[in-house]
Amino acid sequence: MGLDIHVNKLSVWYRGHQALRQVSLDVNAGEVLALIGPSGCGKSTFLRALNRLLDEDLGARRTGQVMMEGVDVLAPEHDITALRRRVGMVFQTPNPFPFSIFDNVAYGLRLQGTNDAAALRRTVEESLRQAALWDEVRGKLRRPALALSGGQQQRLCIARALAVGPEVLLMDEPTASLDPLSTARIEELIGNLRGRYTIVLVTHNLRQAARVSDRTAFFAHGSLVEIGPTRQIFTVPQDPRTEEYLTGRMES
């Protein structure tokens, strides 16, 4: 399951500042790829390019390709709505809508035209189960989503992303605002989703990257420095800049 992604010479500029420089890498279907590096190195910009969130910034410009099943999804003629159904996004701060728990998860399905009550119930339950939240909210689906704890809200946002049937899940520091217990639940969830979805995870938590990812990519100053199996990156990195960052000796 999941989807292979091939990124070829991706560069991004914001109002004259180059945020990404000729980044080329492959993401394998069903794997968890962690993106690490100092603040401002381009990790989140790279993530946002994959489902064209950069299109919403009028000051952004990009070159290069992001290929999925032989199609460049960055091409102007490519359907952005269709892309975002296949490539879901979870942000650093949980962002549930001011609706009920049920209506949050069903939101994207209704936008796609699914109005059959039984189908909505089945998909909402399945998505909440995948997000490891069902047992905590069953019987409370009509309660406000904003009444949930921060960790529950983040898992609800993951369920909302999963409900529309994506093949790729992008996660931009999904545990940065959470307590250690909630962080552990999200990490366990990522492990459970591995193989069913392609997951690209931005994290500043090096231990988290080591725990949950199959491969790790290290970025610095807008460039991809090194990518490889996580164990190799953390134990025998090939580039001295990677070792400097992992040992705390790299200046941002």
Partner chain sequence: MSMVRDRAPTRITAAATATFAVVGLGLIAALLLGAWPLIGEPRPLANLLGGLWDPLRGAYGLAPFFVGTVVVTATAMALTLPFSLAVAVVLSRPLPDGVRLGATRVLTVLTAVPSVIFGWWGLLAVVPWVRARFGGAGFSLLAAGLVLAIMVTPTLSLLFYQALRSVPRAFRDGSAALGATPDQTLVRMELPCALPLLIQAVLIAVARAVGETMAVQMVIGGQTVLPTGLTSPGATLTTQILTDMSIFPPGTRGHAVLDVMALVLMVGMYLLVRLAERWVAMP
Contents of the next structure:
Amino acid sequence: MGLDIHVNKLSVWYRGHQALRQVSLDVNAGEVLALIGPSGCGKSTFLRALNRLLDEDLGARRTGQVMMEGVDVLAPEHDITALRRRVGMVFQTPNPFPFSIFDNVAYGLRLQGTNDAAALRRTVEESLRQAALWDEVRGKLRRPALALSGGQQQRLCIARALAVGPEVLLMDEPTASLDPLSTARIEELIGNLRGRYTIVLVTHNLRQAARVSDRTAFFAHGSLVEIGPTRQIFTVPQDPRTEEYLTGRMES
Amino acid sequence: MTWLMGLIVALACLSSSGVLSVRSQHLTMVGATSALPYLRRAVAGWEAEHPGYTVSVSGGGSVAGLIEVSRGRADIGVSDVRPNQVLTGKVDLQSLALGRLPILFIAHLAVGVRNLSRAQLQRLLMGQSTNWKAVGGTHTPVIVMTRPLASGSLEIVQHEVLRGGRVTPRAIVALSNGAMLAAVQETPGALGFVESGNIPAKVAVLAVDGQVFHPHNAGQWPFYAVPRLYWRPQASASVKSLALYLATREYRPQYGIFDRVS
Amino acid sequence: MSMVRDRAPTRITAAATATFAVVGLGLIAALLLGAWPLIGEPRPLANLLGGLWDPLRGAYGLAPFFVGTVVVTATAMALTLPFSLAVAVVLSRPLPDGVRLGATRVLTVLTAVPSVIFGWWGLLAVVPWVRARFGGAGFSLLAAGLVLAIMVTPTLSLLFYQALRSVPRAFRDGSAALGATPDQTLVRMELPCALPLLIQAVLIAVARAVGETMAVQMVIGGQTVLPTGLTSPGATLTTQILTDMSIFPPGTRGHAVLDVMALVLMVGMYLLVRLAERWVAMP
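For comparison with the form predicted on its own, provide the form predicted in complex with its partner chain.
In what comes next, the whole complex appears, and the chain from above leads the way.
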């Protein structure tokens, strides 16, 4: 199902340097939105504003609104924990904790106070199935997560995010550190999750954006240059900067 | 190969440390800290009269003084502990007394007692009386303060006052004369002893069997340590000259070291 | 030429290692040799584990000092652990850089304060406080524990802070992104992840506490019988070595006891390290 997100004039400063300038865009429930653009263009900052991970950084300041179901989740009084349960995140480098596979997936549930063994087992299995990892780790849930391959670790991180029951999944270059085969599996997984979750995917891999996303947004120098259906962005971009970026990159 | 070199260097360092002491016209003294202030002044006087000689004086305690001199690592040892086989081995040390260093019994000001019989003092120090009330003082538990086993004053207290008895093992141990004084000043109910030639401040100096200590009659005070200078029988003439000089200076009483007054 | 230069660091390292090995093994050998007259006697344990310390009459019971060492160290650790951990946690949380730098600098400077200073402070502040609060002489295991706790806190705080800082930022972000509050992240992720380093830090602090002599001697009272409680005076293995070292020249039976005490300290520390290793894999 997922969730509609309306971003309204979002600006972010890091220690005086403006990283995001007045970004306004909508993400539709259940779609995969790809964010592309050169390094340092503000894509990751945008992602981190959506689940307020920016708040962990003392040097960051922001203005603007992010509306979910009519509520501004950036408002100081909004419950940050509740927000992060609805908006899961997967990072650039797989970051499973140095615990067992089971404990990694159960981590978020236990935070919420779920200690019932049966319920935990059920959700862990279901999340691993959704993340297409179950068949590989079945019967090995007590093994350390760090013994898994990089691609498996990233799918474990996806399972860990799914276990909390989010409606939105933020993915920050999830395949940047993976080999092509693992990358393909993650992309396939994103395809399977489409429709059930609203997915915002930051990627440097333009082919990936073209393959998996419904719509694509192009960022440059902290501003949103243009956003539209992926096919349109890649074939007939409206803005010359988008075309420059796409052609420059596509040819290499 | 490198390992072997390292080994050799390390062993050489370890073994050479003991053989580097070169002695020419230089004399060394080690021992009891109580006589140190006096010795420093007197040694300066002797050096002035004997050009070409230098003397170093260091503390370390009576026992260290005896050990160092008997093993030939010092020319003169200063000690108020009597030598014994364990400390000095078979060396038959010669000695001269510096004089008497009074040992005063002191108590916290609030114990309510200024005079004790020797028997009372014995019972208190040995832990048999545990409250000042038992000797006519206030209702305060007695806290006995003592010195380490190596201390000369402890040996004299046990020998002269306790007649061979032991200070209670429940006593608090102060490492130095100064620490003892400070601890007795601070601790309610404290009873201790210090080597001192004058009346220490902020403590009750106890009279024993009616005898009251005063610097004017210090030579008659019955409890005292006798710091002595010790040297080996084969010591040079200059060592003996130094010892004689140190043992006979008239200004010793200024440093709390008194002659016997009969 | 370049080969000689390249090999120089290796040689220096090897020489340093050799020296260290010689000194370390030499120390242990010297202690063993020194302690042998007593260990070689019939029934050494019965004598050494007894409660009576009267070395001039040949009674070398070390029990009071074992108890003193264990109680003082345990007291100090119980007092300093929560406090040091709290300091480390505060330092590891988002803080203005200047504050963090200032605080770590102050702590680093405090680790260099000589122990005699802590001893003096204990004599002037802690001993009177214990006396006023609990009665007695004030010189006590508790006073020693308090002084040690204060003394160890800067070191332990810094070591704890380093341990927490070793947890990658990515783990923290991952935990926060799953909806963990900072406290949940601390308890459920950071502490478990940093556990080996935290335990290593505790071991270093325990070693420092067990080995500390001067500051403890100044406030513990030096009583050589079994302590009856936390507020009663006592002595530790190290303070007793300090107090009675000079009365036993090398080669005497009494000196052998001092060597035994030093050996016991080393063996005890070794056992503690092994115990910790068993509990959690050391890095």
